[in-house]
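Here's a solo chain for you in structure tokens, the form predicted on its own.
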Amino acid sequence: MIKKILIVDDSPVARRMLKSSIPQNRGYEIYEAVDGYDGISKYQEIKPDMIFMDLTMPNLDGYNAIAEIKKTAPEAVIVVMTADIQQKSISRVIELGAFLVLKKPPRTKIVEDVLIKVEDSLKSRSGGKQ
């Protein structure tokens, strides 16, 4: 089950749209992280069941950051939000380990499914156990 959710993007406005993207009536705990150097130090600190980071942003990108992540947490749940969609950067992140890549700007609907998606793969995971 998802409970606590780290939202990584260094536009405080990106990082806005995607929280009211975001079901408010499930109770979710959301957490935010500025850049890559961030977003690890969250992840490390709050343990979040899942991630939404995005690619482009200063000091630590998005790759950095989700290798780093990947390195001491590999079953952590990262969802790729981002402008680029390349079929070479799309390829990148999933090898990486992203969980899915999504283009901005954020769509409730997506978002919605791909809460469902992920709350899926930690059931199964966990053997249904949540």
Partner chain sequence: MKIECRPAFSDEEKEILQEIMNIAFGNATADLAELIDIYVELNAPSIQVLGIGDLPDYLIRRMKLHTETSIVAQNFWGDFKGSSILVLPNRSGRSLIAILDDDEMNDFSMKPVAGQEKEVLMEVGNILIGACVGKVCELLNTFVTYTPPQVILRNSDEYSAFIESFDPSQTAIIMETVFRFQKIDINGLLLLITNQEAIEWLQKALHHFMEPYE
Second form
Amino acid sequence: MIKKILIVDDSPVARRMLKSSIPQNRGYEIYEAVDGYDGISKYQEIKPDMIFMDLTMPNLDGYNAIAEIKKTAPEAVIVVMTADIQQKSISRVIELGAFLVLKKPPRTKIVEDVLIKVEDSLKSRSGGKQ
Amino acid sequence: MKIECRPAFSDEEKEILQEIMNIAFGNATADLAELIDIYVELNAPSIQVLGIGDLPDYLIRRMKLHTETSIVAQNFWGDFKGSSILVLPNRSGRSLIAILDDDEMNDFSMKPVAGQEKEVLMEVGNILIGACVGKVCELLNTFVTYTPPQVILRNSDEYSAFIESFDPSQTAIIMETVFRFQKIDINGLLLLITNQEAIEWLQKALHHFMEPYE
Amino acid sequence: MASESPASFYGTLRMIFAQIFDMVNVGIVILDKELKVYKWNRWMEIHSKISAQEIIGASVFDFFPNLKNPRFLRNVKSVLTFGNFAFFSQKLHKYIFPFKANNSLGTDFKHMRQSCTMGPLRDENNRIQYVYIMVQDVTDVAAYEQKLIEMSIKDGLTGVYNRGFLENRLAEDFERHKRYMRPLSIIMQDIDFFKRINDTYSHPCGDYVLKNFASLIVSTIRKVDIFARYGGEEFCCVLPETGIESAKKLAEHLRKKIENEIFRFNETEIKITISQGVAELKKETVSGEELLRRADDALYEAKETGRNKVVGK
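The form predicted together with the partner chain is what I need now, so please give it after the form predicted on its own.
Now the full complex is given, and it begins with the chain already shown.
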């Protein structure tokens, strides 16, 4: 079950757009981080069930943040949110261990679908392991 | 009464515009690479609001990015209205030929070098400007038409005419991004400048864009 | 008319637009996303000699394989993807569609010069569905332009280059040859006692001699050499990739040729001689002007020491 969601994006507007695209009646706890470093430390502190991660950010970009998080927590579920959906960029983040790539701007329907996919994956994972 | 009617562009509006530009330029990058084989990296854009009277100085300052610059300018109009300016280091026309990768460029050797560079600058400028402006328009649910691109050389009559063509009593929003052509490692600057008329429309369009997210 | 129903109003409008589409003096082509021809107006029919019926539905490349080039494809894609406009000016592209040119002003363009614009056409949902191409015949403009360029670089009487062109060209050649350390020479020429021809036989006769002298030189020197009228009866040859010895040899050859030539104006037979000064680009030469000056000094010396001779510096 998804309970805690972490949004990592330097743009307050982008975070706002994504937040409002996430269904509000399911009791998700939503946390925000403003760059890659902030994302890593919030991840360790909050241990969210999933992360929405922007790629182009100041200080530490999304690619590096994903790599860093995956190093200590290979099970982390990271959905990349980006406007640059070049095949090259997609393969790169998938290689780093991202769960999915979403094209910006977010759309409610698509975000909902992604949440379902993440749920399914978490379920099958816990079912498989325990 | 209407003398000082600079429509205030709030910080929030600036942030929305910033995110729209982020998305638009990201989309443009992807489409340029996958459909048109032009590989370019666009940095996160920055937004500035200034009086058009300050624009010439601003432009001159920004164009000093390179000691010698070539400028491609193009106007667009529609609901969204303004000028776009591409600033590239001088003589980059030659290197740009490499990214266009045309067989056709072979018969360029017949043409004088200056004409050839101009041709490439206009072509790349037109596509790059169109991609960025086009994507912003798509997000704001509108479309624009363009004047032919113009290559302007520093210290030319065209340059001064271009600088003077801005009405100093008005306000401009400058959207600026630094970009880099991957294969040839050339940096440039892309500026979109809206005029006053477009600002009011832009404010409405920005709020409309955010409506689904309220 | 006031009681016209909307349906018939739009019917009439459509009819009018269809007529204008075929009446305008501009070529209009509409392509779909697969680049098949969707519309082809009368102007295009006339100039391409391909009927709308024949081409509509076919890929534009079937009829115009020349369009299958990266530039055209790139521009079409940018129109379809971004709603871009693309501009093909005659100056840079000459033409998109190879049509026969209606030559005027004595030019002989093989193809009609075209100025073309390409842009998007959208459906009611603002989605781009088609690309239009508008083709304008600008052959006349191009012809004027060519004439103007010619007029600005050529001497009206003799048809060889003028002094302005010579000086620009020499400056360029100077830079290039100096940079790559390649030989470059020039010959300054002056027709001896030319004033006497004008005085003795009339100005038209003098003009005739100048013209024929110039064409004789042009027919003797290489294509890469630049021959220009420097002023009055003074001419100049710029000889790229040529050292002083070869330049002097050429000057001597020209001297003999002119000396042996008989210019016939009406019934009059006229003989002339020329004095020539030759100079070569040296390591220490700082400009094209200096080169000219040295050749001029040599020419002066040739004049002072007897005329009808070559002096090299």
